[in-house]
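Next up is one chain by itself, shown in structure tokens, the form predicted alone.
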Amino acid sequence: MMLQVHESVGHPTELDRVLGMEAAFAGTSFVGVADLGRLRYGSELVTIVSDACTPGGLGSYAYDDEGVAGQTVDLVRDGVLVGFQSSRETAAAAGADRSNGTMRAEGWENFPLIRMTNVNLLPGEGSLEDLLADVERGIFMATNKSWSIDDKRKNFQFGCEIAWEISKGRLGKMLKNPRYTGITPAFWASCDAIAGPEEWKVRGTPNCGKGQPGQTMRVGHGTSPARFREVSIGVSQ
């Protein structure tokens, strides 16, 4: 879930990508400024925030490199796109009166870019066992090992190291090299359950790349296990 949030929500909501100012490394975005408040990004269960104030988050900080205080900002609220990660230069283009403080540079010698903070999928209710209990037949995947996503952040394929069959609410046979594919808004729209706060964990990504010349940044993601229906799945060879 951490990498899914990173690639299909974190990057496409960086406002410089949305405006076409950043395209040389990893592309732009499938969303536009006109989609704000209108685009159905996921199901009503999906709320995702950019939070520079997450305790212990690898992407937490007090101020960005434009001197703007770190903030908590809704990106997707109840499944609808409601915000972007912005800078002083770009905020007005999205109708905001100020930056939400996501302009950061790798070091003193680098030009600041809009970078993810901690982009978190907010928890729902119940345990992982509760999510599994309602599944008649499915697959539980863990430990991402590969990914591919287009330069608009819309069409993707993710591979994992391991999975287990789910049969009548219980984990069964172990599977190797599972993978799943999707289209970002359709995939998030298929989310019908997110586990609760007791399952929610913050993990870090120390090597998020962006820019040309390239810069590496530390970001974080808080997620719980989540359940998605009618997803295309398979096995990598």
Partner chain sequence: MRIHSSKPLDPETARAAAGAVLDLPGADEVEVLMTASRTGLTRYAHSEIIQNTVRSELRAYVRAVVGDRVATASTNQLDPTSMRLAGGRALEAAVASRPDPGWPGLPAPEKVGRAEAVGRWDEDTAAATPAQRARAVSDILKASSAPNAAGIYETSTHSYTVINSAGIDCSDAFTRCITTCLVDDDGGTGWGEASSHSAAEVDVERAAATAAAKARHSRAPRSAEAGVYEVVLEPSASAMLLEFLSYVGFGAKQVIDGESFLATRTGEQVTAGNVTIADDVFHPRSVGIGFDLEGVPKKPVTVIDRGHAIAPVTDLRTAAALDVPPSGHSSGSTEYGPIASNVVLYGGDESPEDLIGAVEDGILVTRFHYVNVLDRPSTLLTGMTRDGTFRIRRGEIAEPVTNFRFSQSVLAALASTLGIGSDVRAVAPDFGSFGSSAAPSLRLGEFHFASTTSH
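In place of the form predicted alone, the structure of the form predicted in complex with the partner chain is requested.
The following holds one chain only.
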């Protein structure tokens, strides 16, 4: 789940992308400033935060590189877009009172850019087994190994290391080279279960790339397994 959150929620809610500053390289975003508080990003189960204070998170810090304190900010609350990751300049441009402190540079020789902190999908309830139990026929995907998403962060395709068939609530045979694809808001709208705190873990991505000249950044994602209905799988040639 962490890469799913990273690519389809983390990047599209970076306010510099939303405002077009990254247009020529990594692209923009399907969300606009006017969508704040209005856009249904996912189902009511989906709440996602940008949290620079997550204990143990690879994207945790006390202050960003503009000297703004690290914060916990809702990006998607109960399925609705309610926030962006911002800097002092972009917050003002978008009419916000203040930056939420996400400007970071790879090193002293780089410009700070808006970078993800720990963008976390908050846990729901129940175990992984509970999630599986309600699946008559499905696929359990694990560990992204290939990722691709369009320049507005809408059409995505992920390949995974491994998957298992789910049949009548139980894991079945192992599957090789599983892939799934979707459109960001429709995919998150199809989320009908998120496992609880007992399954929730913060994992790190040490090599998130952005900007010109390119910079890599360490970011974190807290997630637990989640269930999505009617997902297109097995895309191949």
